[in-house]
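First comes one chain, alone, set out as structure tokens in the form predicted alone.
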Amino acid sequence: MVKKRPVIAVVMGSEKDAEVMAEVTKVLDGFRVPYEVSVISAHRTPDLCRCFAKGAARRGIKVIIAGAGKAAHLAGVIASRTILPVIGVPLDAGMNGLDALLSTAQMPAGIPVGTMAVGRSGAVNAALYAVAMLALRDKGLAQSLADYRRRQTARVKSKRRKVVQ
């Protein structure tokens, strides 16, 4: 089987936010998307976060999903060397998340991220957002997309039913 060549880079500024980047790519894994993984902190290695960010459309990239924690400037270093769309996902490193959060939304004007919440759930919209980027051009995965909301809709019904009776 050949391999695709990955159109998603999730990326992580520490070996520590592995467990929660982890979600990232088991939705990534059930829709069959390729990506990439990649440690690389916007502060202890911003040339390689650079040169990370600016290659990334040369390789095949199409979106790049940033998870940091603390300060979490990963996201918008890397949005400020691409024109990719970067999603943040802030991950509670202290503070609840919040310093992370924070530092995720509140980008200047005209450097962009889109920011989900703190921790799993956002690991996991990041992954489907991404999903529903890449559904814009690739009718299969829009069905895919599709079909998982509606299982997801299934599931809901029926644990209300228990909780109903």
Given for the second form:
Amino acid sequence: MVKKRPVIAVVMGSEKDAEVMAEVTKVLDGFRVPYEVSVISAHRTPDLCRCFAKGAARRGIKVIIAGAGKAAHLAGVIASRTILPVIGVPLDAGMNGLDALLSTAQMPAGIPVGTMAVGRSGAVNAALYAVAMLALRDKGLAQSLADYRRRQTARVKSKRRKVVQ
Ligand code: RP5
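Alternate state requested, the form predicted together with 5-O-phosphono-beta-D-ribofuranose (shown: the form predicted alone):
Below, the chain from earlier opens the complete complex, with every other chain and molecule after it.
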């Protein structure tokens, strides 16, 4: 089987972020979107971070999803080195993730990072947001995204029936 080239890069600041960031790849797997995963730290491996960001577009990556905790500069530093859309997932490594949320979201004008919610919700939504971007140019993916929403609505309605009865 020929492996498809990754179009989404999932990056995290530490291997300790892997559990939450697995929510990203679970969603991408569901949509059969090819991705790559790496651990890169904006602070501990700054040169690697720079090379990764500079080379991503050339390697065929369309969207980057970066998750980090604490002083979470990963998404912002990557965004400063590429014009690809960068989605940031703030992770809770203390302070309920408020530190990471502010570090990821409060970018100065000119270098945007699309910041999601803290933790699992943010990880799931980052993947869905990236899929939505790809779906702009992929009708099959757009259909899958609409189906995902329909299934989600049906699931919530069936639970509601159980609660209301
Ligand atoms: C961040 O600091 C990482 O993204 C991680 O969430 C947090 C703690 O990392 P470790 O020091 O535990 O590796 O850079």
